[in-house]
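Let's start with one chain on its own, the form predicted alone, as structure tokens.
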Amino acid sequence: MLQRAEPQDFERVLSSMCTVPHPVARQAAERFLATNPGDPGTYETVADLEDAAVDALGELTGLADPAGYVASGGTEANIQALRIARNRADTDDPNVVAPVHAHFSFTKAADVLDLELRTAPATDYRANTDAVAELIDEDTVCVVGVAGSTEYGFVDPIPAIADLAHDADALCHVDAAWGGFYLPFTDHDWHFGHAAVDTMTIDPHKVGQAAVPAGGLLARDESLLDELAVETPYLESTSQLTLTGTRSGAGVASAVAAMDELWPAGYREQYDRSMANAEWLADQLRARGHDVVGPELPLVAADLSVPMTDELRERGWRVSKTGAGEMRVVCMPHVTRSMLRSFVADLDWY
């Protein structure tokens, strides 16, 4: 079966975070294939690529002195964000508060954590903060702000969640995986040289245009990670703070050398490009009568139909839905123009 089998190609995928590697990338993570960052003890080389990813993702996030580890994902980020919260609080039962339209991934979060989940409506699909306000007591371990929601491309106000977190003496934790490659280009607060972030969750192998697994887990200080580290007797470094133990380099080392590739000049360039294919997209949907979210960043949102959509798969296209059921299109950096001329071209013959 696998000599027959083919990995999905990306000329009609329009629904995915995920994108084409780099070429750098793409070698960097063959090389580094076997090595396994979770014994840097042992593996000492890749441990050092991973400081260096982390001073990367420190770069675009405003922090000059960060603390982290490239994770497998947004997932493990998002778990290990509000594990620090958990653990760092004296409360036999915490809460966290995050926006409707934060990740599915704090679902688990919570069950994983036993964790009350709190979610604040939305207000022009983004949080309201006086609803977040309402939801926060004295148990509340930690707020949660969106800076790139997955459905919609919105980005929280920040700023304003941080204070509420840091008045309530919780922990303030961005989501910025999707976003936070195309934020630095933008005049939005976001970071943590904006408001008093304390942890993030970023991660190169979506915009970043690395190798799959490689998200970022960002703490404003080292301290954070503290609440994360365990004992590890039998290898050669004494502790590890990451949720996985063993972990590929290929990750990490892709994560390098993408950042090392691509910023700023390069990224620059592809949030223009993304920018200005997903405003033609709304555009060309909007000429045709659809009611269109966005974008805000490089994702668009419309009103189709379930049976236009359904036609669309069947003709090859990969999109996906909204909860609230809008065909929704993000313009990844494998997205081209031509692509969504030939997208559009069979949403007319539909």
Contents of the next structure:
2 protein chains.
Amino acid sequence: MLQRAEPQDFERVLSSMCTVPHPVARQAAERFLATNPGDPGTYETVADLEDAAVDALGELTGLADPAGYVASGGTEANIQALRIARNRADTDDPNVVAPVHAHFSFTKAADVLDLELRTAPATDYRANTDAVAELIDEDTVCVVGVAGSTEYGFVDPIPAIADLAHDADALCHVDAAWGGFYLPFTDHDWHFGHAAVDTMTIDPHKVGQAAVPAGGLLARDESLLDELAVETPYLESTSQLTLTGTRSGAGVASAVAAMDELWPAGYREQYDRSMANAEWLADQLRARGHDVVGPELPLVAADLSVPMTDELRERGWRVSKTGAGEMRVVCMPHVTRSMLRSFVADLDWY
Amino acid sequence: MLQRAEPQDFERVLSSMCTVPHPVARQAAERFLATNPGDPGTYETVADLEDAAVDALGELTGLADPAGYVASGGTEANIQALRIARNRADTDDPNVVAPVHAHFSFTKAADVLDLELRTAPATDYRANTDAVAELIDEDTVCVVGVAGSTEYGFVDPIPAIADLAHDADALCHVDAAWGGFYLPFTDHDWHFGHAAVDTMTIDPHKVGQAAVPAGGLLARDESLLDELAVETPYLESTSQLTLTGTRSGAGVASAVAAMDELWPAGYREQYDRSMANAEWLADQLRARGHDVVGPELPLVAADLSVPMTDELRERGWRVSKTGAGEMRVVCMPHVTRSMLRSFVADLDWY
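The structure above corresponds to the form predicted alone; please provide the structure of the form predicted together with a further copy of the same chain.
Complete assembly follows, chain above in first position.
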């Protein structure tokens, strides 16, 4: 079966927040395929590479002395951020406040960690800080801001959210899983240098062009990560912070390789190109009479009907839908202007 | 930094439960590096491969119609098994009963999931079923049996443990993360066909010779996995069962490739060779006056002192220690008789 199986190519993929790994990232992944940073006593080199990856992520996110690790993905990072907040706090009935457009991994985290998720409505696709404030109480352990929302690519008012969290003695977690590799090149206030952010999710294996699995969890302080520590009796390291055990050295090495190669100039070029593509697509859709949301970052949502999206699928396109039913196009590094022209031509055909 | 970095080779690695991926597994991992089974609507081929991987795991574990998925590793599978049990039960104060030699991921799971872990003492390195029974009460949601313990490689009396679980209306989870690819070739009663087992951890990326990350969670019934479902508004699939979100298609493809190639004859040969190596090593150590535990499966623990293990490390050997301080050697597929001869020679030198 495997010989006949062909992996998905990216030529018509507009739905994914993952992309083609950069060639240097692929090379590094292949070299380090048989290593496990979950056992740093055995696999020392990849453990050092992970430190380098965290330092690089600190450069993007305004953190001079970052604590963190390369996670399996943004979902793990979000779960772990909430776990830090829950473990640090002193309530039997912890809740987390997040905007309605927070990624579904927060719903998953709330189930896994047995805490209550309270979602605040948005205004114009961004967190409404009054609504967030109303949901915060003395059992709130964490307030979440999204920097590059999954469905619309919008950025919440992070400094205001961080202040609300701190006024309530809760942690502020920013989910920049996707947005974090674009935002260094915009005017938004979103990271540890701009606001009282405690933890952040930022994924090299999305816009960073590393290979999967390479998510990222950052914390302002090592003491926050200590809330995650579990003793490890048979490993040479004495405790383990991560959610998973055995981990992929390929992902870690690919993250270092990609960031070495592309930060900052390559990522800046990427942002400029992808943003121009998203703006071009938005203009094309508006010119055809569609309502378009964005782009604030390289993601476009538009009111195209569901049957048209099914027909596009039959022509090989992979597009997704927002919860509200809009067509959602993510302009990742592999998405070219030429692809988008073909896409618009197919939209016109229908 | 990356250019100078060399991944750990396996020539003197006796500490790891991971190994060199089989060449066909490496090939498949590289082909499917840029795919994400967490988004099966976009990456359809790798979603089909995952079904094939689960079916193959069902063959090893006596399950004709397996439910399950390829997890990030055994830790995720263990966390998820306990999450199924906790979510299915109807208590505000859930506990899990496991033998003392259960992997530390159960401690991690208990913290993550906010449940109580009760550990029962062992007798002769296997679960003492009377001690297990004493810890079970009406709030027990799961009873764990280990099929190939991490530190000693021993196998618990699984049918008895499963009966204790079911008498208490709790689920029975078997951790065969490492043992599961040896046990089809032994006389133990350990799997779904032998006992009232509900869920199982079995990892292709350990003895199965797949690439990391490729763990495995199996359940007797799809309804058990439904306890894990979280709605996914923007993906074409409607819900997601896994703990992580974005996932490695490389791991999934490598698991299929390895099991296609090696089940059953290649794995049988591997077991015979590794078991013979472990028995040879145990004999050598006993002949030198050391107390040796095992081998029941290809793992040997012996009372060598800590300083000697540090000296071995300086000679490039990677060995680990049990919690009780014994030297622990795992005879994985990459461990040859020749390596073990060199190892014993170095032991003699000291």
